[in-house]
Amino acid sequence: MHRPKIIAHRGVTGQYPENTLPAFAAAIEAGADGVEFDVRLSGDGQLIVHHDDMLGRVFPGNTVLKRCTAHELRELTGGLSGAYIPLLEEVLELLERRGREGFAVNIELKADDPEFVGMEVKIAQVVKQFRYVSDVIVSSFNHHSLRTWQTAMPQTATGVLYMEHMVEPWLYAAHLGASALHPYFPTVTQDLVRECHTRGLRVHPFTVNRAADMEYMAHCGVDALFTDDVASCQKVLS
């Protein structure tokens, strides 16, 4: 069976407050072979590694993220120690550390707020300091957002974020000059698999939790695959 590389969703999330610093440690420890987080701004304009723009489902409390500073968001926690929202120096810092040679770092955008304008910019000043640049790909479901990194920092790769089955998505890859398709795993399919790879495109698909779906995934030949249960996945993929 092809084996894809095996990228921790968010972390080690099973275990860990997704996005956390203790998330990401135990996915290296795990031996995953890359990790996935969010990055967004805080209303101090802060670059912070979180997915919802508001608090309640992983942190406590009701109110959106941009109304509170960094370190407003850093004392609260998710119930263990170290588990609180992290600028993404601290990610980044942790993955250099830690990580090893080829491990992938997939940072998706989370350019939903027409505030936070020159986001990406912030973003790639970051990046440059640390030397997993060669290993960064940089996702998003806002496309805009995407040029706007190109051109920002057009040395790394860019994955495309998609949720609906697309008419030839390739072709649109191509049209914005991306490296890689991130599908929503249902819509992945062979002949999908092999019109990419044709065209020099990886096919990355989120977010694969079910065994008989990564199998499948697997069978298709993609390149990597998102997932909430990195220790699951090795087994099957094994």
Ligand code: G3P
The other form holds:
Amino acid sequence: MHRPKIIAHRGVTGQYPENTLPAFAAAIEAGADGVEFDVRLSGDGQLIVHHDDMLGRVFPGNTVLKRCTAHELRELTGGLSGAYIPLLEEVLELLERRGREGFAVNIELKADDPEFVGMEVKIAQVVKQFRYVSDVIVSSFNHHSLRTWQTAMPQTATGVLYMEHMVEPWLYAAHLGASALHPYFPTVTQDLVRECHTRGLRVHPFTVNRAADMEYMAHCGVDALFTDDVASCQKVLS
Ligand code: G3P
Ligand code: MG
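Just the form predicted alone so far, so send over the form predicted together with this ligand.
First the chain shown before, then all remaining chains and molecules of the complex.
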């Protein structure tokens, strides 16, 4: 069976909170082929790695992230495990120090707030400092943000995130100058992957957690998949 790359969605999160340094270290330990994480802005304009706009689901509290400084968020979320909301820079440092050659790094731009204007340029400035983090792909559901990113750092691969059953999404991706589709996995078919590959586009579906879906995505020929269960995925696709 074709073996897609296995990308740890928000790190490996069984023992640690998602999108934290221990979760990313655990992904490397587990032998994942890469990690995906979400970047947004704190109230003091720093690049922080967290999925939600509020605490509550991952860490206790009902604080709105953009109303706090990165330092305050670190204090609020640190706790005993040492797994706090990290800065983008800290995550890239860890991946540069510990990641293997060719380890895939997917930075998802959570550009979902008008106050986050300019985040792409800030992220590009940080990414440029980490020359040894080699296999970077930047994705977003906000395709305007992808456009801005391409201006800031044109040499980086970009992935178009989407949820719906789009018609000929490979044409849209080509129009955007993207390198990959990042579709919600139930929209993926063998034909879609074939059409993309014909045009040199990669297909990286999210978030694939059931064995039957992992097998079907591999059967369709996707290049990589995002999963919350790296260990099971390795078994299923071995
Ligand atoms: O990048 C894949 C996936 O993370 C997109 O959705 O909501 O989990 O960030 P979400
Ligand atoms: Mg994400």
